[in-house]
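A single chain, nothing else alongside it, follows as C-alpha cells in the form predicted on its own.
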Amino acid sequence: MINRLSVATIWVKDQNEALRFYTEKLGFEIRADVKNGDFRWLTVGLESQPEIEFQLSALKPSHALSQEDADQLTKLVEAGKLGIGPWKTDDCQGTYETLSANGVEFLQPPTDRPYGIIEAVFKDNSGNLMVLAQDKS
C-alpha cells in the first residue's frame, strides 16, 4: 500500500543555478547532493515539511531522458507550462514582499481569488510556474 509522496521532480535547466535559487531566494534547505559520473541526485525541501523533498532534475539526456524528451521538456519549462505547487503560506503579501526582496520576479502580485485564496504567481529561474497561495478563511 502506498503511504505518501516523498519526492517530486522539478525540471531545471542548470542544477547549480537552481540550487542557488531554491536555497538563497526561496529559503529551501539541501536534502541530498550526490554525484555519480554525469548524474547528480540533488534534492531540496522546506524545513517546515521534512517528509517531502523536491528533486532538481537536470534537463539533459540521461539513462531515463532522451535528447528529444529533454528538448521537449525544456520548451515546456521555458514557456511556463510546467511547475509544482501551489506553495502554501499564511501571509501571501508578506511572503511576496520577502521573496521579491530576495530577487524573485513575480508575474502577478497577491490577488484575491473567488475560489477562497489569495495568490501570487512567479517563475523559478528555469521557467517553472509557481503559485504562492494563502487560504482566506
Given for the second form:
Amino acid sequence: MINRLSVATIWVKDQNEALRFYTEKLGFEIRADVKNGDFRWLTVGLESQPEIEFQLSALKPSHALSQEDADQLTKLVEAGKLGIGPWKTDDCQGTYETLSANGVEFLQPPTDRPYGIIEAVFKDNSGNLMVLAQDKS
Amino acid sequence: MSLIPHKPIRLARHYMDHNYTAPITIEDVSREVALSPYYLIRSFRHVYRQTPHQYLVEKRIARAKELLRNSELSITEICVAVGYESLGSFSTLFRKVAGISPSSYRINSQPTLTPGYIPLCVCLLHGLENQPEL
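The form predicted together with its partner chain is what I need now, so please give it after the form predicted on its own.
Expanding to the full complex; the earlier chain stays at the top.
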C-alpha cells in the first residue's frame, strides 16, 4: 500500500528568490538542485523532517504549462488563493517573532483558534498562503 | 535602550548569512557595519534575541550537519568548510550544540539530499527523456 508522502509541490514565481526565501528566511535546507535542459528540479526540506521535501516549481511557460496555464496559475498564487497547508511549530509566538525578524511578513499574528490551536498567517515571497500552527495541549 | 540601529543590525546578519563559511569573527562583522563590537552585540541581541556569535555558531553547525548527512567530505574538511580552523574547537562546539560528536551524528543520521533524482511523473510532465544531470 501507499506508505507516505515524499514530495509536495509549491508553485513559485522565481526559483532563485524562492530558494533564498525558504532557506534564509524560513530556515529550510536545500535538498536537490538538478537541471535537465530548461527544467530545474529544486527541492527544500526541514531538517527535523527528512522524509518530506517540497518542490519549488517554477511558474513559467514550459513543456508542462502553456503560457495561458502559467498566467492563470500565477494569478492564483499572487492572489493568495493557493498555498501549502499549515507548518507545525511547538512555539507559535517564538517562531512568529523569529520569522518576523527574518523579514517574513505576517497577515495575522499568533491567534487563538478553536480546537486548541494557535495560528499565525503569512505568505511566502510568491504569494502562497500558509499558516504557522501550534497545538496547545 | 531606545534607539536601535536596525539597518546596520540587519546588514550584520546579512553579512553573516553570506560569509559564515569563511573564518570570519565578530570583529569582522562589526568592521563591516561600522559599529563597535560591544554596541553591535548589544543591539543585535536586542533585535534577534541572540548574540551575533550565537547566530554564527547556529548557522555553521546547521551547515555542518547538512554536510555530515549529505556529503562525503571528511570531518576535517567540513570543519574548514563551515569557517573553523581548529578541528578540536569545531568538534567541541558541535558536541555542545548538537549533543553528540560530528562522527556519531554522521553515523546516526540518514542523508536528506537526493541529487540527480527527479520523480518519473515530473519527467513525464516536463517531457524529460534523458537521465537528469547534476
